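Presented below, as structure tokens, is a lone chain in the form predicted on its own.
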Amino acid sequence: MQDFTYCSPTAIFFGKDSEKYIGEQSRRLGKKVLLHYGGGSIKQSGLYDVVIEALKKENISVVELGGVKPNPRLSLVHEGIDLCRREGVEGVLAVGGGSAIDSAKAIAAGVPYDGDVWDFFSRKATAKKMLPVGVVLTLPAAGSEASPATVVTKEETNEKLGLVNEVFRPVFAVMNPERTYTLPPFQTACGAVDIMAHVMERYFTNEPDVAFSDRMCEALLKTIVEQAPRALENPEDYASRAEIMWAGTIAHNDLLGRGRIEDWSSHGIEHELSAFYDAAHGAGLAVIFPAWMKHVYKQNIQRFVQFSVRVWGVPYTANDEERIVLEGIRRMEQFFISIGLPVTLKGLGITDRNYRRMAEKASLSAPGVFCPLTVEDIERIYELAE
């Protein structure tokens, strides 16, 4: 296990009555906040009115910017930065899922910065400060509500880049599982796979002596495998929704990766699907992760054996490691299919074989840590995902 430091300062307010904390916690953002959200779902559900009333009670002025889309766009981030500067906004309150939160983080980082906020994503500059960000979560998936990460897409160049910086951790997150009851099944399923992917990017490591965090990762993965079908069968099953929502936060607040060397190549490879084809991130991960596993498992076959046996219940038989691994991958694919997601690029509607161009771009953000990946390796992973 590697040495590490760890601090997760985000205050979590979780449960059926958690929305009562929105107003008092938003005081920590300032006297004037940007309310940032996606489409009309928060208005249809009544959550918008709850948030506005909570802010009014605390005499907090509100500036609104909706329109966040999946794979949040840099153009809206620029619009938000200009709006915040013009209106003298002191903090940002994101209401929604990972896209709204990531967009809010980028806006909050861009306001005090003299250059273009894209400089942070292209690694030309490092964010030193930002406006405080608060979250009212409606979609468990990205884990951005307590993570130091954000992802934004630059439409003009088809670039979707992630950024990790401790200043990006939100000040607080309000999390009511009841707010996820109305999620479409596809979004619920994509969220479940996104959560699993955040764990697997940490689980597949060559770092020895990480047994404790291995077990934590396996417990979280098994929880999603158990609870996602229940939530899909009964969308108002509070227990299942609560388990998934809390798992989503723990999957990506960096707790599970401490002492380990993480990978993140599958995310980088999938980001090209989102950037070029606007694929839903969770659905793209359901396609890419099995293909990545098939390509790299021989790098550390014992880790894949452990994954297959402990998470997917494949019986262990001595001297039969490859069969065990491939069966574990098969069972994972079958799980993804069972919750309504594709496991092939064709299932995503991608048939033009733009693999070389995507592989060249992905190689810049996904060089492979668990197993080093060349452009040719990444191209092969896309081929395995056909």
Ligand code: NZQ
Second form
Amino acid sequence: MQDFTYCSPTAIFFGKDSEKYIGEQSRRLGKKVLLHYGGGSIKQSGLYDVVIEALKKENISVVELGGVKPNPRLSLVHEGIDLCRREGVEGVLAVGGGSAIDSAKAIAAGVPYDGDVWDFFSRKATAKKMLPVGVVLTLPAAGSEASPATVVTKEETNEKLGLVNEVFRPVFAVMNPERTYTLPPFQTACGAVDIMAHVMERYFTNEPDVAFSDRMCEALLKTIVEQAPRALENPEDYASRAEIMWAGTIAHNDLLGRGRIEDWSSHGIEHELSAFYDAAHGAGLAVIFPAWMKHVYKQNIQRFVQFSVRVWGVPYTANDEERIVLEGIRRMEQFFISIGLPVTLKGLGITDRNYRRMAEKASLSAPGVFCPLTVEDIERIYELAE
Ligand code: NZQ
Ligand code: ZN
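Starting from the form predicted on its own above, please write out the structure of the form predicted in complex with 5,6-dihydroxy-NADP.
Time for the whole complex; same chain goes first.
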């Protein structure tokens, strides 16, 4: 196990009654906050009114910016930064899923910075400070409510870049699983796969002696495999929604990766699908992860055997490693299909074989750690995903 430091300071308020904390927690953001949200789901569900009321009770002034799109865009981030500066906003409250939260983080980092906030994403500069960000979560998926990461797309250049910096962890997250009842099945399924992917990017490591975090990863994966179909069958099943929501946070607040060397290749390779084709992140991962596995499993076949046996219940038989691994990957694909997601690029509607270009870009963010990847390797992964 590697040495590590770990600090996840986001205060979590979880459960049916958690919304009563929105007001008092938002005081930590300042006297004037930017309320940042997506395309309107929070208005339809009535959550918008709950938030406005809570802020009003605490005499917090509100400046609003809605319209965050899935795969949040840099242009709206720029608009948010200008608005915050003009209005003297002191903190940002994101209400929604990963896109609203990531956009909020980018705005909050851009406000006190003299240059263009994209400098942080293109690694020209490092964010040292930001406005505080609070979260009211409506979609368990990205884990951004407690993660030190943000992912933003620059439209003109088709660049979707992620950025990790400890200053990006929100100060609080209010999480009421009932707010996820209204999720369309597709978003529930995408969320389930994204949560699993966050665990698997950490699980596939060559680091020895990580038995405890292996077991935590496996428990989380099995929880999603068990609960996602239940939530899809009965969207108002509180128990399943709660399990998924809590698992989503733990999957990506860095707890599971401590002591391990992580590998974010599948995310990097997927981000090109989102950047070029605006694919939903979770759906893209359902296509890329199995293909990545098929390409790299020989690198550490024992780890893949453990994954197949413990997570997917493939029976163990000696000297039969390859069959066990391929059966595990097959069962994972079948699970993704069973929750309504495609596992091929064709199924995502992507048929133009733009692989070289995407692979060249992906190789910058996904050079491979568990298994080093060249541009040709990444091209092959796209081919395996056809
Ligand atoms: O925009 P609205 O109207 O709110 O609708 C959203 C959106 O259309 C809808 N939705 C959200 N909550 C809902 C709801 N609809 C009904 N009822 C609710 N309760 O769902 C749609 C998708 O929302 P979005 O926020 O885009 O989804 P998600 O949470 O999956 O976030 C995806 C983004 O997060 C990034 C991804 O790359 C992608 O851009 N990621 C961020 C990470 C991080 N910051 O740590 C890590 C992840 O790996 C991921 O890359
Ligand atoms: Zn993800």
